[in-house]
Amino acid sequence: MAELRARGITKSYAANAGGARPAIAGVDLDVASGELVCIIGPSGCGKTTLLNVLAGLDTPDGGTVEVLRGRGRKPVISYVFQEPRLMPWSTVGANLRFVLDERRGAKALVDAWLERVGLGGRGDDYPRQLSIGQRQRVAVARALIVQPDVLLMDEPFSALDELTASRMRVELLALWAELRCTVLFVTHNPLEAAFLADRILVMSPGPGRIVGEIRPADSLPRPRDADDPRLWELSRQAVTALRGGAAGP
């Protein structure tokens, strides 16, 4: 587990006629090690800048980010992106030994990793013969197998079908409540964030900055009821602070 720390994150790119279209401006963030922040906000609002740059992909502008995590070494930090982005030339199984660098017990451990997430035996299988929710499985084994210390999630879930999203939230739950992992999951559905999160932040329209926060955590324990209306009642309460509303509980 790591805490995850930014401090003013700034981040702009060049736009078509020129000059620079800001990104995300002045972005202050902390995740607590072990806890599971949602971040949501409207199209373009720069949530995805921000994962990029909390992740080291990006460059900010400005601003500072940090993964503390004690003595000991380096952090580690994996992504899953709204699109599995798996191989298609190698097999689910290389795809997942892919970021194991060749540590001895490789195979036995894609195989659990397989069977944990639903797709034991299918190691051998390319990424086309899979449905999209599967190979969306394989991509969040791909990040976890190498038991992170920070996991960042970008829309994992906004292509497939409700039923098999929900699954996948309830299957997320469980590895994240095994392994204890610092979770920061982008997301567009307040319903989805009221489920999953221990906190939701509320990005501002773009150049995005967090704007507010709403703590399912203090009301609704774990596990919990997908059916339960205090669900819905937080995830209005996201509707209300996306429309620049209070966010408070």
Contents of the next structure:
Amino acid sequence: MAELRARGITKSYAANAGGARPAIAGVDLDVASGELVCIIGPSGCGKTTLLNVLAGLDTPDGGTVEVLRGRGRKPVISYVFQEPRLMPWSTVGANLRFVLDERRGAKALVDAWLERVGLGGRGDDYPRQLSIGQRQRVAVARALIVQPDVLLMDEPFSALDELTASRMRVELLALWAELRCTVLFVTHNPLEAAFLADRILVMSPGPGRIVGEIRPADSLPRPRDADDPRLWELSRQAVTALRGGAAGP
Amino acid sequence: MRSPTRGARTALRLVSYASIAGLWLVGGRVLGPNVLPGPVETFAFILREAERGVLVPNLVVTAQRVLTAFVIGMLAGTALGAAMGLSRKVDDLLQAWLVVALTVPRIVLFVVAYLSIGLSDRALVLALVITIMPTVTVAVREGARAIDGGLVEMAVAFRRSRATIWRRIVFPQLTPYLVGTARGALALTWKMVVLGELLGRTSGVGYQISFYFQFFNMTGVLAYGVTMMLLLAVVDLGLMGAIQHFAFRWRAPVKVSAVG
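Can you now output the form predicted together with its partner chain? The one shown was the form predicted alone.
Next comes the full complex, this chain leading.
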């Protein structure tokens, strides 16, 4: 487990018309060790940019990112993208082994993780033999097999039908409860955020900044029921915050 | 429209090959052996050349030249194509060279190579390399441009090494372009080597064709031409086809499970 801390993150991209288009401007972020934080914001507010900066895929123009972990190994950051991003020419098992440094015992570990995400015995299949939901399960298994200290998730269930997505949310919470890694989950779905998060951070339209915080953990104990009216209330608060109203209970 | 069954497709292919053989047979009868020797005379000539110990050594020499030029051309073309596809600067820098290499008449390449280096195997192989390299470069460049950046990003996010990313992410995406262009490049090398040998070598299939041409021996010319065609067909359909099948086995139609 590790704590994630970002201070004053700014990032701009070159605009087609020339000059720079700011994507995020001065984002401060603290995610405690073992916490599950959701970030919601309108399309184009820089949520993915923020995750890419935190993952080290993008270099920020300004600001600092720190992943604080106790003594021992270097913190491991793992990423679940919006699409599964599996190598179509490799089997499901090979896709999982791809992210492992240690070859010894890899097969058993891969088999165990496939079992945990409900894909036991599918290691020799190619990704195209799986449904979209199953591929995203593989992507989740790939992110967790490395035993991450910090797990970044970028709208991982947005391409799934609601039935599959709701099932995967429950499975994700079960895995998180077991592993207790720090999770930063980006979504544009306020109800999903309310169901999953300890805290919800609300981002403003681009250039994105954190403009509000809602704390479902204070009013909704776990395990949560997807039909709980309090979830809808939290979701309504998130929508109000997205529209520019006051955030928080 | 219903697609033909496997048996029907095989039958159609056999008809296609049989029509060539039939036309050749009839053409040979009508035009006479001096203008178009028939398949029987041609294959009898091939057998005689083999028995005389002339056919195989010449085939081996030609195949060695083809293989050398093919390997060098593929390696150089792949490296250049990948560099041009992945770097706009390299692409701009080499653009003019590529255009010249693509447009220069191939026969000029052989003449220039023989005049500047001498009538040697080195000159022949160099001309063959320059013949195929631009085609390979263009194909690989397009492949490199089409690389899925999302997969590369995934690999970087999981802290994979640059070598691993090349081996596991980039190379497999270049494979369809490589295999496709390799088939074309091999066929082109195979055909052009005959021209190169005919122009300036004293061994190989091209030289033998030139030799029989000087004696107006149409059967000899055709015998070596047919031998080259058959060998290329075997290599292309057999070896290259097998490589293509192996490289794309993950694309084979499979039953998709529909459980979420």
